[in-house]
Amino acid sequence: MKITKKIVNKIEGEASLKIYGDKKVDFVEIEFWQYRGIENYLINRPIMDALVINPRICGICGHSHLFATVKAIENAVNAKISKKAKILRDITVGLEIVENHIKWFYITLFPTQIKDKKYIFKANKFATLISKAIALIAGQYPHNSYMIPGGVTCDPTNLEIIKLKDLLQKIYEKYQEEIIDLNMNSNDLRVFFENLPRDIGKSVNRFLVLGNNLFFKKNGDVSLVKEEKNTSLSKNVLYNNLFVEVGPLARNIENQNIKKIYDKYKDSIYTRIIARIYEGLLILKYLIKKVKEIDICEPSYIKPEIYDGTGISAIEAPRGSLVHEIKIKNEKIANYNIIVPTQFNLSSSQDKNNLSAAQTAMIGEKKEYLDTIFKCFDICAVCVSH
């Protein structure tokens, strides 16, 4: 049997594929090279260390891994935060995916098909936008560490809340205007699957939410989830014992319009990647909703009692469920595990009855489509090594 190895780059680092067969895949395995050692690194710091370096472990989704950090240590001393804490939170991490979605599916996704650097352009079009958004909260952006244990730094004044509300009101137009409208009405997504199936690329079919933040709704425990050795630096995850996929796909299954591409095409290619697009414009409507909850008159931080302890978070990222867990013992870290969504979906399994779903999806498809079905589950390098 012919065996090729390919290296995938573009994907915030590097992976490489072991394929088996010839002009279909008969299999493949998925190998991630890079060693992160965050985890080794936060190991007798104090707590408050990790709410600096943990949002360094990527430069795309590290507002995510701020609020899982600070979820985790709040989980672990009992810390109580306000609601308009929690809607300041809940804003900057949507537009993080919102940001996050239009730069995947433009500048990643969009040359595997399309040779037009207009398209990078657009979503940087996008991403200034969004980044004033979120530097109206949070300050510098990327990296910033404006959520504590209690809630957040800022306190916005009425001008600036005004400020966001039309950001997320322009961005909101635009989007369904250049990009995705409610009614699914997407030029872009039409000329992105001019010659490619919309059918191919079919998973597990089994979805996975853990985090309940912004509009999502979980539904596993998180102690279900297990990690496992695998033939490279990173580490397969399994959920009672299977694997599943998490991301837009597994939080929207529900959403009407979602469904109805879902009954047509399955979890194909094509649903994977307008659940994704899609997600965008709920989020940017979502958060134009809760901003205009905002009591400026509510505090923004209540001090919590820290002490020893154990906590475990789980949120909603961009790419899917992100599990960040510690241990403190005399208010330092004594033990830290991050658990990514890259790892949910493109674990590598050797056992052929039970693949992951970027496997799954791999699995008897043209090796030409390879590229692109790879990188529908936007996938994170520097997120998964360690």
Contents of the next structure:
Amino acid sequence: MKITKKIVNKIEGEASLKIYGDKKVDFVEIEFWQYRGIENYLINRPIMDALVINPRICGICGHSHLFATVKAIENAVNAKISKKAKILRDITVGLEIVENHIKWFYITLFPTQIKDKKYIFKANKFATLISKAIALIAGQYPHNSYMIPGGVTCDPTNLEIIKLKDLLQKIYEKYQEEIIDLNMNSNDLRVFFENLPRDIGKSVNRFLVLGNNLFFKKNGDVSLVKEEKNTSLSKNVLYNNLFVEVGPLARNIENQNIKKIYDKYKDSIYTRIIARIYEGLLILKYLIKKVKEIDICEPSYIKPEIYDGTGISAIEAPRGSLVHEIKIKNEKIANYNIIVPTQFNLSSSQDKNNLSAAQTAMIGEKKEYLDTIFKCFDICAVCVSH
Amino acid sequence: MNEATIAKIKERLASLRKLPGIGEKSVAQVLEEHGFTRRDFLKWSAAMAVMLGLPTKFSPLIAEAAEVSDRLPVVWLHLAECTGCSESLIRNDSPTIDNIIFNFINLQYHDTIMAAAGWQAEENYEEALEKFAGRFVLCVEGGVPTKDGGEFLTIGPNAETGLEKLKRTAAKAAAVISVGTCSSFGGIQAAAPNPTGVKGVYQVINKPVINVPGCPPSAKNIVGTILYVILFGALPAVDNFNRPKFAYGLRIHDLCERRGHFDAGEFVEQFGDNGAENGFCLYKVGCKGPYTFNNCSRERFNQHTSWPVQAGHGCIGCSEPDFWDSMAPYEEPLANHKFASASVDATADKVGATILTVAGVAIVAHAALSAIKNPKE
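Having seen the form predicted alone, could you give me the form predicted together with its partner chain?
Expanding to the full complex; the earlier chain stays at the top.
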């Protein structure tokens, strides 16, 4: 049997695929060859240092990692936060998801089918606008530490909230106009699928949502998540001993519009892609509603009492469920563990009866579609190599 | 800057202009298509001149340098990093002229934002190294793992280590720019216990390297440095850590909007208190602005919208070497810290040194007070 090795780049880093088979993929192994060791640096540091270090796990989803860190510490020390702080956190993490989806679609996925720089410009234009909205609350994007256990450090004025409302509305309108509208019409999506079948890349059909931020509802229990070693520098992640799919399709499968597509195409590449870009619009709609509920008179921060303990948090990040676990001893970090969404979707299993979502989607498909199918999971090699 | 310098720059730009560009369109045409007038472009050039610390009479030259920027290819290498620097870059300044200029730069290879992928990307890379040997600008993002021969980072179809790829590329580059703290000094990967033996680029290659640190650095500092290289064909004036002085000449503290409160002794004692609501100085909740050289307080981020201190969190000192270890803990004041940058930099502008002495005394005084009065209570 022919075995080929393929390097996939432009995924915020690189992965290598070991592909078995001639024209069609009989089997595939996914490998990541970077390692940075963030979990090691955290040990023995003061707990608050995790707030500064963890956003650097990923420059693309810094706020999600910050949010997961803060929630893990809050769970360990039983902290309370105000409604205002909760909404402000939702806005930054929500906007981060939106701008990630746009960049993924136009910068990562589009070039696998269409090579045209104008789409890269388009994504950058949106990213710039969205970052500005995030920076209004967080001070800077990417990488900021404005969330702390007990709330947030910022105290936005009425003027800033008005600016934020205005920006959100503007982004929402532009999104409908240029990317996808509420009825799921998208010119760019049509262009993308001009020469690509819509029903390829069907996967495991098991969906997991562990976080309950924004409007997402969790359907699983984080204690059933298990990590195991694989042949490369990343780790496999199983839920209840099975591989699952996390991400926008998992989160929005109950949405009526997405359900219709799912009924027709199942968990194929088309359903996965449309779920992701449509989710951006749903999040913006939700945030426009939430921003009106901000009461600037509420406190930004409620001081928690710090004592030793273990805290685990799961949130919904752009690519899916993100898990952080902290063990605190004498106000220092005794242990820290991070499980990222790409690990769930891109585990590399040797057991042919229990394969990961990305492996299942690629097996049996023509090799020429491999790049697009692989990337439709929105991979982040940076996160995996934490 | 005298007339001879200007004449030299003009000569250089004229020779660059003779080289072939990448497309049929000129920068001016591309800008016009995106709705920018010549006037917008000149305004941008003037702002860039100010940022680079050049007299305003240089602004037409900057405009000209931007126009020929596609003649100098740029190769962008990703090593051990989080892609935050690229993320910072692609959200360039308003009205996104920088963005267009950057995209117009002959970007032969950039893992995230290039249009090519797979074998095509690899081909572009090798071609750039061959065709533009001795002419291209190499931008490096990320630290270099060196332990066990650098095997913690392998890139490309031949499983080349990051270290090998960097050496091979740097040997052929005309100039090397380290973008971000990771490539400048090792960054987060190099924090204790540094399990993968990460080093800064300047520590592993035998070539002058210009460091543009920050986690992430502002887009202005990145584009500014690249433009400077195009403009002068040389590296800008640097401090003792090889950081361009135009961006890293002053401390965060010197131009901080909360500086008045520091001088008046008005501090945030803990997050969420009255001081925090009133925008007092964040020194006692861990701001490292007094020890950090960068222009964040002046240039801000995300189209000049804001910066960390404005959002109520102190500066973490991200443009300083080893800040992950030497500046921690981040939410506690660091009263008796040595000014790593200034004390060894004889040229870090005497003005800055004078300010330092005064501010240094003030910091020690405040620190003494906070020792009596626990800031957490």
